[in-house]
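Next up: a single chain in structure tokens, the form predicted alone.
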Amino acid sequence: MQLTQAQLDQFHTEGWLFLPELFTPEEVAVLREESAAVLARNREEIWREKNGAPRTAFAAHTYNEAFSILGRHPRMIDPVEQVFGEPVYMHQFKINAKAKFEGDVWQWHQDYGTWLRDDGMPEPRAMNISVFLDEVLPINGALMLVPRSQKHGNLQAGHDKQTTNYPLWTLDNDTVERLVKDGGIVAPTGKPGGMLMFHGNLVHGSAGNITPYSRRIVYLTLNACSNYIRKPTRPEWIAHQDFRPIEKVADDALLKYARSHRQAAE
């Protein structure tokens, strides 16, 4: 899969692109079985909030076969390959989930200052890749992105350990409001199987979900094999330290697997 021109002029220039329904009902419907079978599940690599609601389930690819599949997809590894001209391996893969009446804030962040402070991660060659596995409404939590933020560069933050049970380099209020008087806010909605990409620098957060509508999204963040992270101190399973090229399954494998699940059910 390779973007057109105009998908990449909007991605350096916005910061952010998003592919509305990049993937079948049939295939984003395995995907929604096996995530609540995750996220259920009693793991280290699962974190939850304060309330005991599912946060983010890390590493799923590692011990899900249908995340196995996913994490190789070349309907998410083809883009990213082609923004850095070169291959890519699997920082970091996780389930974020926004339970219903009970999901809690992301606080305004770049991801890149994790990936540089905690992991060693000389550029930002690396970005978050996502596939909606919910329906995304402006009211369940939507992640809110600041456009055009990604050019100022990595922002100073603060180690944010007390809002959620999420330790996070986060930004102070000064600074959000100064990148959003020039960039504004997006929040970027749509059908299970949309995907959204956006720069490791852009400036992102979101709301709390006090809604009856469930919201999880499953990111694949995906690093330049020449940026590996150099000085990691978080465990293997939030940053991992293989770092080969993907390598890539074929474009129906999802499929494939979703249809012989359900037979295996049947």
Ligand code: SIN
Contents of the next structure:
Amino acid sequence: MQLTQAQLDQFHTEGWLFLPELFTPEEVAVLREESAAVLARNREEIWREKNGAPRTAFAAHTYNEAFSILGRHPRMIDPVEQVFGEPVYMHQFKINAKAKFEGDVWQWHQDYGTWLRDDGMPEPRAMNISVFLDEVLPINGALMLVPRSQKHGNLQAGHDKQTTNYPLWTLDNDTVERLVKDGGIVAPTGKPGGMLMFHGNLVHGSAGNITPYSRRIVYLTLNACSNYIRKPTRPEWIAHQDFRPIEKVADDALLKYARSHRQAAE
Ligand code: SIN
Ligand code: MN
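One more: the block was the form predicted alone; return the form predicted in complex with the ligand.
Starting with the chain above, the whole complex follows.
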């Protein structure tokens, strides 16, 4: 799948790109079902909120077939390879639950801030590309982005280990206010199957979810192979160290899996 010139221009100027309903309801149904099973498991890769609800499931692509296919899907991999102009490997894979009533905040941050400081990633030549598993609404903790903030490079950040159970390099309020005066805030919303990609230096965050609607999103962090991490400090299942290019599956692989999975259940 190739992005159009207009889509590339939007990404390079604004720092983000949203493609609504890129995956079909049939494809996303199997991911929704499998994510519920993954998030219910008790494994060290599944981190919980302070209130006990699941927050983030790391590395499900290593033990779950549906997510393994998603992690090699051309609709996820091709756009990022197109932007970087080289093959990519999987730096991180996570399902963020943002559980109904209980999902906690993600403070304002830049992803590259963590990849640089915690993983020794040389350049911001990695990015998050995500698929909505639930409908993302303005009210259930939609991801908020500060357009054009990626142009400011890597900003000063503090290591916040207190606010949530997920240590994060976060930005101070003055910095966020200054950047928002320039770029505003957008919060892409839409049905399950929408795909959002954003620059590693784009400032973003999300509020807690006090609604009865869960907001699950899968994030692939794809890193340009030449930009492999040099000083890992986090476990391998958080910041992977297999720097080989992702071998893509066929575009219909997820659909085929969904159909065979459904037949097996009938
Ligand atoms: C993130 O910034 O890594 C996740 C934010 C979210 O899922 O709301
Ligand atoms: Mn982030």
